[in-house]
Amino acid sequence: MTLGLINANPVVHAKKERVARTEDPHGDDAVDPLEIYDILLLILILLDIRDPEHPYSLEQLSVLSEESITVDEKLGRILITFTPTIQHCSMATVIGLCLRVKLKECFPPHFKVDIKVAPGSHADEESVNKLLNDKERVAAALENPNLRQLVDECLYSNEL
């Protein structure tokens, strides 16, 4: 066992098996396919961004899921609600920060993103929801070098 873990056994569950859906659960709207591919690719990339204090993704440990996603394209809006894996994590403002940088390389900017903690999963969820949506305060976060490598080291691993 690691010293130092905030969370030494987390819970870790199998990655769900994908299957390419063909019908639009939005109804009649008409919607490019190629800008579905784009949101479900999306999904994927950011289910798959690893864990900051263990070698699993951040579905494998049910801290981001697929219905934990929302995009609106029409209004140009993303929501992401994770979880983190117990109630006074300190990793979840760089949970929240992995995702929104990965959100600003695959989105354009004229998206707004919303990245919450889930309500009632975190001790301080005020305060890391605040600091996850400022952008000064994202960008300050970032220009730590230790911070950075760390939020590099997550999106960027091949552990998985």
Second form
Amino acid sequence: MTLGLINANPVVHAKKERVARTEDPHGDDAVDPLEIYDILLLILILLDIRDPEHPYSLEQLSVLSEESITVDEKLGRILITFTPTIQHCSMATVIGLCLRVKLKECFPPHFKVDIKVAPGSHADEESVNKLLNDKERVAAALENPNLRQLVDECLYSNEL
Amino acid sequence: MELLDANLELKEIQKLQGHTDRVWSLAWNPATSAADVPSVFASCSGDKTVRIWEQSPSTRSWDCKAVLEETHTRTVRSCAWSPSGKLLATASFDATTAIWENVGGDFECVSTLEGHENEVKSVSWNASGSLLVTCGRDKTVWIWEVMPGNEFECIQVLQGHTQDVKMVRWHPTMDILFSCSYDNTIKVWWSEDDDGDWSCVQTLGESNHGHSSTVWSLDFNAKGDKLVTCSDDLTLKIWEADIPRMQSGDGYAPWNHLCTLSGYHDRTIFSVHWSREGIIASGAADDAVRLFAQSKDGSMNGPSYQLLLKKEKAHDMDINSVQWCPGEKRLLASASDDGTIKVWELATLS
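Write the structure block of the form predicted together with its partner chain for the protein whose form predicted on its own appears above.
Below is the entire complex, every chain and molecule, led by the chain shown above.
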């Protein structure tokens, strides 16, 4: 709790604003055009996700960066590419799951999200990508309490 | 076919809300939809429940007649009515398949099929209602015999797929089994003798014009001599087989690729369903419903199919299931990640 109060970094502040926006049921347009500001907020939030194995954020470990996130507002699509720390990273799928959960929280539901490992960055690139983009597998994985706990630790440990 | 010349539209008849999570699948009760019998369908969801929807004869609108809850402990992924319409099978991520019976308006769980190691993804009854089949992430397909007193006995576990099996379906007239998978293939299973062993008699894979990514769903035309499959590779594929030859007892007749419908979808196609009249409906991750029908003029290479109409933004999120109503009217139901079900009517524009 104390950490949360002392940690007056912009990410906490930004996240609150972001949630308020998406919860607005009386938005003017069916598709709210995202401004650059919102995209940067999302990036800050994603970059702050804790790596499953190390006490550092995905940004600190260069797993994710501003350049690895592409948003097409017109089509309502988001593409995220992330770079696992090592070629045989077994946590690649967990990182992908964390990204999915966070994106679902922060982005309007009609946005379509594709998550991939950066080309050449993982030994099982194709199979990891296939798994991360199979929503049935993702849904089932998140129903697994052990996996869900790990994901929650990565996403919310900063708030503890 | 006069459909090709007509100006068609998919009219939204009703939007059904109630589920509190994504709706994965729905199934029309085959016994209803007759002239005076109100049409009924079941839907299943990530909220762990199954809902039964019935059309009111007076208001003509569908109301939720029952919520089947507190049985499955995880997502209910698919449901299927027995051919008589008396039983409903529900497949769940909790690794079980429940069998429900309508006892005077109340649905009771009369049996629970266990065996799969993890998530069960699909369930299907054969044409006579004597066999049930299930499949799941454990890569297996289980065949169950329906015994008296709502007892079910597993008669065989089929292995062959190398990955998660997404859907299983019995052929509409013969006891031939089809399964499709995350391993990109469709497998055909058959038992030559009545009491014999089932085995994989054909695999429709990339090497014989098959899909290049997960195959999510499949369906047959009314005659049962054509098959349509849909995939994460963004295509629909149509296959055909010499079913009359098989029906005359001449051994297994293999399925051959007829054509591939590509360039129409730009995101995963989750569901495909063939109406009695021959219209193929697809539901995809771009929130749209598309209808296809066979073209009048085929070519030397065989019949071709064309897009009849595309309903954009049919839902606010991915469409997981599209199912034609078995009755007389051209009704289509769709289920979505947005938690709603919509009933549509295919009408000609006046």
